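Taking the form predicted alone, here's one chain by itself in structure tokens.
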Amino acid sequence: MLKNDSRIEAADFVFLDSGCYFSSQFVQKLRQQPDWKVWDMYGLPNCDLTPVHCLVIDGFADQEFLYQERAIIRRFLDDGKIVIFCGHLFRDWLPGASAFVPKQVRSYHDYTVLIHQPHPIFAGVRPEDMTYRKGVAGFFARGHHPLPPLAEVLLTLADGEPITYIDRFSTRGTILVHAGNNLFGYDEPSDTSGRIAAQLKRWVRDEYGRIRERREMSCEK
């Protein structure tokens, strides 16, 4: 088990770290940013989530553990918070979400990423820069998760499979699901995909504010 470096204080973003080697560089970056906390995911049952606005979980997370602790995730969302999951779901721990469906590949064109509708998270990002990394397609997403009812689709693959969506209806909070690598990892200025991390962070803050406004208006009625 990792040492949990979290202190119970306000944190816009908390990354649940599984301790996987492949997340280690990302974790090192987060530790240098004041608005992020990195928590040992196995300490989740003992953590106070009250001051946390957004939980970020990547595809290396222990989904068997998250399934055991799915009630914590549900309570966090029903408190009007935000969960972002980037990866391939295979356990039923995230409300409204379904298991990952791998893409049946006939050619590299099947990995083409399309913007389904304009959204602030992907403003100014060229689809080609999401589709290809160093000239190779398939890093951004290799399949999809079937949509929950009323989900807002942001990105699709070439045949229309939704690879990135927002769900505001399965809980009282907001869930963003991306069927690929951690979107907060797209912060390099080498191409337009490097805009995603900052724009996603900005969207989370705006979304959290909108949720709070709705809850306050609901209480006033």
Second form
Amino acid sequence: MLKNDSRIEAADFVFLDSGCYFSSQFVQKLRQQPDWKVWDMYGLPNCDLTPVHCLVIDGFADQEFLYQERAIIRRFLDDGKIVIFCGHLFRDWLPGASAFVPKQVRSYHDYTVLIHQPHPIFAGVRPEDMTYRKGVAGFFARGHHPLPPLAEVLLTLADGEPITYIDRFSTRGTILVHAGNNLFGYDEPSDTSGRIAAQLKRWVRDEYGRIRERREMSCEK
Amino acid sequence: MRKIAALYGGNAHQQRTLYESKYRRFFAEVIYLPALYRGSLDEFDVLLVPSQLHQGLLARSQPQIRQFLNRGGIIAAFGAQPQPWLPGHNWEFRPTNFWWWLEPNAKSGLVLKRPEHDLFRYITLEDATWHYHGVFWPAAGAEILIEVEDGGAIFYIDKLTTPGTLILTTLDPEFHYGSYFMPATERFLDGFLPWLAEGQL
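What would you give as the form predicted in complex with the partner chain, now that the form predicted alone is on the page?
Full complex below, order starting with the chain above.
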């Protein structure tokens, strides 16, 4: 469990680990990075979130548990922090977010990923590299979450369904929702989608700074 | 009809699969994994264990699972099993080939070993064919129904290692069905669950 000590300052990012087999390789990689901490998700109620800037939760997470502990997530966000969720939501634990809506798939073209507007997280990433892996479509996203008011859409499917969005209005922090695999897993240099993890990390740091600035300005008033 | 309990870890793919009405009707109870260590499996004939459960919680529930097998219970488990929490499966990791079907003269590598087995009145080999993440090397005497060409079991039944019955497959149909990916997995579940409920094991 996380303890209050000076080393925590570097642990900006916390991945809430579902403890399942498919996450184990990703977890091993994170453990080698000094700015990441990996917490077993069931330890969340006993953890000190004060030094943490960003909580990352993937699609293997126990959403029954997250719903039970939704007040912790809400408090973390209202403290001006960032939550990134990548997966299919089915419980109401993430402020402003709606349940996942699967895409009615008639052909592989339905899986086409489009960049809705340029954004630093996806700078230099070719939409084709998100749509296809070795010529096969469907790995990246197979549906969407309906948007909360004023959300900023980053990526869509071919018919305009928003698969990746940022919500700065449902709480006093920032929420990024992606209807697919963990975006921090896109770090392989084999194609341009491998840029996503590093660019997302940079965006989180910038976003955290922006939230702090906003909060300081509103305090000054 | 056998009385089946399904384990549920609270994730999205399990939620979709286990609570889909055409599958939910096969389960007398869906047991939330974090609660299993406090409970008992005494009233059930079969425990269905989906893939991608919390490994630590599974380990904590070992006494319940062992007791269930020792009194002759049937465990059917899906997916990779890197931890030795079920007796005798001997998991071996294999890199996954998601793209075998795009290769020239495409072959999945899966081989039907016991075409006469009752399971295959419910599913075909094609219904069990998408990809796999590894193989098992079960104990001698286990009945291998599906294996891969270069060795290793994909689906087997072991009635010897414990007083109970272990039905293990490295396939993870509930993950793919619950993730809206791979149509064969729905056909697999459409046949596998009725067989588990009433077929000859």
